[in-house]
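First comes one chain, alone, set out as structure tokens in the form predicted on its own.
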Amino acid sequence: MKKLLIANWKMKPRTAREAVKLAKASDVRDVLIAPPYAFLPIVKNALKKATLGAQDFFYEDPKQGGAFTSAVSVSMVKSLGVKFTIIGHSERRAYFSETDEQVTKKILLAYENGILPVLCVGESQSVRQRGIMEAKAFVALQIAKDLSRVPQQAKKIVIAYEPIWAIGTGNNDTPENAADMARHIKSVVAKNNHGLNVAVLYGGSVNSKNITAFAKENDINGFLVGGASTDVKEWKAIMAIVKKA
């Protein structure tokens, strides 16, 4: 695949049996899959071609100790062979009050442990209503804060632009606007993090009916797909479209 394709299963599917079935249906080379923590081991065993990732991990370094009930450390997911992790998803920021400082810590831990960070950024409906320049300024500030401690030896990062108002609503952005924001994100990274190679993905109500138009935009390097990646028929259609792009 020329475009990067990441499946974020979020809190789905319901059972281990369903997770194995979905993993086998998604087992395509160059596809990246982020299942819930509970299903990481069985999904790993089910995969032969696709790349395993995590949806998140705790922001404190386990080497420093500490009792954090229910938290999952970077060393835990690393031990399962994950190659990437989603960091700073809007649902983490909104429902778990995750801050940019915590996001920054996670990105640093990811690099220190050889895990590729997939940073999520995006503006709210109220910000977008004030105009595209306001949205760009908001995203630029997020990036500046979240990448403030990237180590010099870091070579690559993936940034997923997911306008909050589009996630799970069915109201996706236009391909032209998404591509414009992708160019903006690349320019911000180039200005503040010299030498860091960035791939920009689009996410937010992406499905088999609208992804073709987004895939035609050269500045969009791939997709972070949520709900649609947990529907086997829909996900297979998306993978087939992106493979041809």
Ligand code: 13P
Contents of the next structure:
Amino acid sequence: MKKLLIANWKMKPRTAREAVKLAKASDVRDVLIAPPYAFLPIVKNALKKATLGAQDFFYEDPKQGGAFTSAVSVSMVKSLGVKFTIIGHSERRAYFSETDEQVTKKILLAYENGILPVLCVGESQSVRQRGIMEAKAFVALQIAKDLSRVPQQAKKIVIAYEPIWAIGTGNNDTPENAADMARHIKSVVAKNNHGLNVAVLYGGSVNSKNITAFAKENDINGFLVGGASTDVKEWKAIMAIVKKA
Ligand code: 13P
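Okay, that was the form predicted on its own. Show me the form predicted together with 1,3-dihydroxyacetonephosphate next.
The complete assembly is shown below, putting the previous chain first.
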């Protein structure tokens, strides 16, 4: 099965010029790219083949805009041609105090606007230290809360399993554990949101050296890549490996 490959540039690169360079180097069919808001228009202009996404949007979308200084609405990103959005990344939950309630609102807004939601879930180090069953229970609860307002007519969701302890640490989960969690996530969605088609991605210190082993796991449907997606050499190697998988 074909694997999904999503680049989460997070708060990189530093300048517009570098963003255009990175976009051009990443412009491959079937690859999905989520640059920072500030670079969305220039990246859109630089891309011919890759799919443009957002890293987030605000959880309110008043029809006439609104008084929410610095916030970016779903209508704004939609008008720039964004096709998917990352929602509920652990960095948003940690540094911006994002709640499950806000995540549910964003998922609903994504569906209402025809944007594919890429929901991020994953446990902390302290939860994982209590064992894999604890981690599975944590992830199941997160999914139950975050998908509690998915509309009946919604057909597809992408869920990225990103254990917090594996993000940006060089300490990736094992492909076997990640595949086990992917099966768990699929069974939770099948139970709670019957009929919703789910693709499960793995994210957390994915690089060109470890991705081949993850790609062999049939239950892992793709990858959400942070750091390595902003390093042109690494990203090109990753794109080549995923293309062949
Ligand atoms: P890294 O690939 O840098 O560990 O980040 C993963 C991530 O958070 C992608 O959303």
